[in-house]
Structures are given as structure tokens and as C-alpha cells.
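The data below hold one chain only, encoded as C-alpha cells and taken in the form predicted on its own.
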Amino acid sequence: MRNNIRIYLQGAKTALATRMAYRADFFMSMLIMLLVEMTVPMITILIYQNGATFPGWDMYEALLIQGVFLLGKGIAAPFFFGIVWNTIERVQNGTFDLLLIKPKPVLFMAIVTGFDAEDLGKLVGGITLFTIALSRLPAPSLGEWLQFLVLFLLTLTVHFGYGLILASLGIVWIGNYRLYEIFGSITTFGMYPAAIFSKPVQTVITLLLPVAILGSVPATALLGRPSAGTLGAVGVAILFLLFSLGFWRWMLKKYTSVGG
């Protein structure tokens, strides 16, 4: 376990040392993904400060939900969803089969080759984010902090499923980029509170696509309002989990080497 830790923090290093010989354009590539994922934030602002809200839930409120969304999005990207466009790149270009035969598994060195350095901005805004909503409304008990970190974990859970089941349709679909917008076309409904949704869609968004867990469900539960179908949504996600490293794997046997 150590010697995994160590490898992937030079992984890490590696990379951050890369983007930081040109200091201007990673500073600027931060702040250009901190500015895009604060565009739905600032836009629940203007809606509350012109009177519209959503119904049930005060500024703050909303804005938790999406500074939790962030926060596990800022957490996932650079650290281990970069497998999606590593993968991605490697099977297109040819060197995907340099990870095969390294003397640790596939999936880790992925990850490990796959950080992604100027994601840390979106760590910076799901944190700031998650600070100025979470001050504005009362502090939470001591129980709904533990319930948050436990729905949180599955949050990062999550996260890595969809960042596995992206990766292993890399695999096959080579060199399609569209991936990351049908990744965020389907996550889009987890910024925004369940309980304004439909029936319907509140149970596919809690119970058979975990995307209610990515945000609403966590930040409900640090708010004293737990979500209707948080047990079956922690359920799903463990479900989704298994399900993504059995793609993973299915989908690698179908690799192709194209050289290189």
C-alpha cells in the first residue's frame, strides 16, 4: 500500500512539474476551469436575487447542493478522472499497451499517468464554493457532519464509477472526446435539489442513475433534511461501483493494439 501511495504521489509530482515549466499557461488553464464551473453558481444567484427561487429551498441552500457537487468534482478530476482522457489518448495514439505491460495493474497506472494538474482550479471553487454556503446557514450537529463524510465517500465513489465506465468505453470508442459531455449532460441534475424534480425523475436521478448522490443527497443530510431515498441511493451507488470495475475489466479484454 505504501509503495502504491509513493508511486502515485510521483505521479503526481511528475505531472504538477510538467505544467509548472510554462507557470502562465497553467495558472491561466486553473483559473479558466475555475471560472467555468462557477457559471451554474453565479447563475442560481441571479435567479434568487431576481425574486425566482427554488421552491422550498433558500439561496444558500441551493448553493451548498452545488458547492458539494463541485467539491466532489474538484476532488475527482485531478486526482483520478483523469483515467478517462488518459485512456482515451493512450488507445488512439498507440501507447495504451505501455500500460499493459507495466508490473502493476493497468487500471492503477492510469490513474497514476492520469493526473490532472490544472484541475486543481475546480478544487479551488468546489471549496470556496462549499465555505460561503455553508457559513451562511446554521452549523450542523455533530451526526449530520458523520452522515455527510459517509454519503460524501460514496459521492468520490460514484465519481470513479463514471470516471471507469468513460474510460473502458475509451477503450473501444477510440479518440471520442463527446464522452465528457455525455458525462456532464447526465450529471448536470445532481446541482440542483431532487425534491424540485418530478416523481419520476427523482427516482431515476436517486435510484437507478447515481447523480442525485453526486450533490442533493450529501448536502440534504449536512442540512438536517435528508433526501427521500438516501438508503436506496447509498445502495445504487455500491451497486454502480461493482458495476464499473466489472466493465472496466470486461472492456479491456476487448482491447485492440493499434501499435505505436
The other form holds:
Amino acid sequence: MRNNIRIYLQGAKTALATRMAYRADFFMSMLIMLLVEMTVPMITILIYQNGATFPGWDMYEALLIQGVFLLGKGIAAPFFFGIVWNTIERVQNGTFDLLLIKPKPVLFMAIVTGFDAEDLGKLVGGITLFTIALSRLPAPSLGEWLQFLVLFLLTLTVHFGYGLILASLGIVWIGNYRLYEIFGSITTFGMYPAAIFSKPVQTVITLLLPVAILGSVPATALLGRPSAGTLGAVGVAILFLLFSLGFWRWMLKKYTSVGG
Amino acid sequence: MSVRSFFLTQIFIWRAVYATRTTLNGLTLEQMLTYYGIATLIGCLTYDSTDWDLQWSIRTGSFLTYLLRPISYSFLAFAQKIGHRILAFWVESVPVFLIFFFVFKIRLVPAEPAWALLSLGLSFVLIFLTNYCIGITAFWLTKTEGIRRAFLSLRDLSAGMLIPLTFFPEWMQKILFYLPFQFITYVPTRVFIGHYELAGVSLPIPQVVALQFVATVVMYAVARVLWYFGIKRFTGVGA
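Mind giving me the form predicted in complex with the partner chain, seeing as the form predicted on its own was just shown?
Next comes the full complex, and the chain you just saw is listed first.
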């Protein structure tokens, strides 16, 4: 375990050093990452400032949901979601083979070499929004914090599952960066209170695809007004992780080298 | 988040927002969805990746191979864009149009087709030229991902791709009015609708398209100047 952590930290250090070769671009990218992630919260603020609401939710409650979503994304993106672009890029240019011959599991190596330093800007954005929104709301109880932490752990698990599925698809669907776009579109629903959508949409994003768990479900637990189907969402998140791990193994077997 | 697929979420969000009201900021739900439909359609038809392609080839050194060819890089890149967008017309624009028409019962038909087509054409060229300029900055910066993201974000925001600009506070609308970004997407969107208004200023369609033409010419001149100075800095190592 200690050895794996050391390898991971070395990967992060290398990624950071590589990115610092273009220092100005790195810092600008980090800043922009932060600002880009603030787009949806900004739209939410504009909607509320124009006198409209998400029915049943005040502005800071809605922003808290978006803060939780961005916090999850902010942790996933730099630390492990890099498996997606890393795998797609390596399969496309043939260097995926190099991961296969390492004396460590391919998945672990894909995570280590996929550390994305500039995505730390997303994490800063997530922490900022989460903190601001939370400071404007009544303080949650200890029980609500505990529920939130358990659910937020599942949020990260689901992010990891999505990462695995997208990376797996990248093995057989060569060079397709549009996968990000599809993922982005689907998961955006997690930035809004699930309860504002129609029943069929709620069912889809809670019990069919684990999307509400990315923001709405843990945030509503923290607000003390848990979403309908929270327990079901937990089950779906666990099943999703198992499915994604199986999918990764299945797609890995289908990998055919193009020779670099 | 890609603005081209952004509309799918927006439809559900705005339906929820409009559940308790009939108009918002003077727009009905149908008008709001029409706005997003047009913006998405224009986004599909004019999308451009010249900035990324150019900076990539400069950074990797493969740009050298383009210099050896008997045609200019800008012509090649523009021709590639036309090819990509012709393909995208069938696989992106037509499906978006059909989704809006059959699923949401919204007809994305321009108010004045000739002006809309002209404005769309100018937007097509303008996006290419601005992205080309972003790509050229790689002669100085080598890696331009940060500038590129900054530009795209500013463009999408100030072009009203994410929310109609009339939702912004008055002071911000005034700033956006004087920024050139509006000519890329906001102007063609408004020309498509048949009515231009920003920061309390209304302009006739021919006048706003003429301003868009001027912006395109200015951008062309900027691109030429940047290229003139940038190309002198290129050293073809690692091709």
C-alpha cells in the first residue's frame, strides 16, 4: 500500500513538473478551469436575480447542490478521472502498450500517469462554492454531516465508475473525445435538485443512471431534506461501480495493439 | 461542458423554472427553448477547432510539414473546416433541428432567411479567424490551452450561448455590447430570430449584419498581422 502511494505521488509530481514547463499556460488553465466551473452557478444566480426559482428551493440550497457536485468533480478530475484522456490518448498513439508491461495493474498505472494538475482549479472552485453556500444556510447537525460524508464517498465512487466506463470505451472506440461531451451532458442533471424534474426524469437520474448521487442526493442529506429514493441511489451507485470494473476488464481483453 | 449538448439539460431545467410562471424576463417557455435551439444550431454549424490544431502542430513541430506544402496553412485549415461542417450538418445540425421539431414542437426557421444565411456565413468565417489568431499565439506561448479555454468561455458567455444576455444586469449588458464576441454567436442568433437588442439598444438587421462584416474584416487584418510576426518565431525542431 505504502509503495503504491509512493508511486502515485511520484506520478503526480512528474505530471506537475511536466505541466510547469509551460508555466504561464498552466496557471491560466487552472484559473480558467475554476471560472468555467462557475458557469452553472452563475446561471443559477441570474435566474434567481430575475425573480425565478427552482420550485421549492432557495438560491443557496441550489448553490449548495452545485457546490457538492463541483467538489466531487474537483476531487475526481485531477486525482483519478485522468484515466479517461490518458487511456484514449495512449490507445490512439500506441503507448498504451507501455502500461501493459509495467509490473503494476494497468488500471493503477493509468491513474498514476493520468494525474491532471490543472484540474486542481476545479477543486478550488468546488471548495469555494461549497463553503460560500453552506455559510449562508443553517448549520447541519452531526448526523446530517455523517450521512453526507457516506453519500459523498459514493459520489466519488460513481465518478470513478464513469471514468472507468469512458476509459474502457476509449479502448475500443479509438480517439473519441466526444465521450467527454456525452458524459458532461448526462451528469449536468446532477447539478440541480432532482425534485424539480418530472417523475420519469427523477427515476432515470436516481435509479437507472447514477446522476443525482453526483450532487443532489448528498447535498439534500446535508440540508436535512433527503431526496426521494436515496437508498435506491446508494444501491445503484454500488452496482454501478461493480459494473464499471467488470466493463473495464472486458474491454481490456478486447485491446489490440497498433504497434505504437 | 459543451454548449452543443447543453440544450438537452436546459430544456428540462427551464421547464422546471417555468412550472410556476408563464413568462420570465419577457420570454415565454417556447421563446426560451427556441432561443436555445437556434444557439445550438448555430453552434453546430460554425464549430471550429483551428486553434487547437494549429497550436498542436506548432508545439509538436509537425507544422514544418505544412510549410513545405504549396498551399497556405490558413487555406488548408479553412478548407478542412468546411469539410467538417458539411459532415456535421448531417450528423449534428439536422438531428438537432428534428429533435426540436418533433420532440419539442419548436420550428427553428429563420425570420429572414437571406440575412440569417449571410450572418451565419460571416459567423463561420469570424470564428475561424478568431480561433486562428488563438492558434497563432502558440508561436510565442508554445502551449495555448489556457488562452484557448479563456477565449471559449468568454465567447460562450458573452455570446449568450449559456443564457440570453438580457438576463445579465444592465451594466454587464453594456460591456458585452462593446465586446466583439457578440458578433460570433449572439448576432447570428438575433438575426435568425429577426430582432436585435442588447443593453437597451435595438438595431435593424441589415445594420447589425454590416457591423458583423466590419468585425470580420478587422479580424482578418489582425490574423494577417499576427501571422506575419508569429511565423518569424517558428523553429522546426522535432518534426
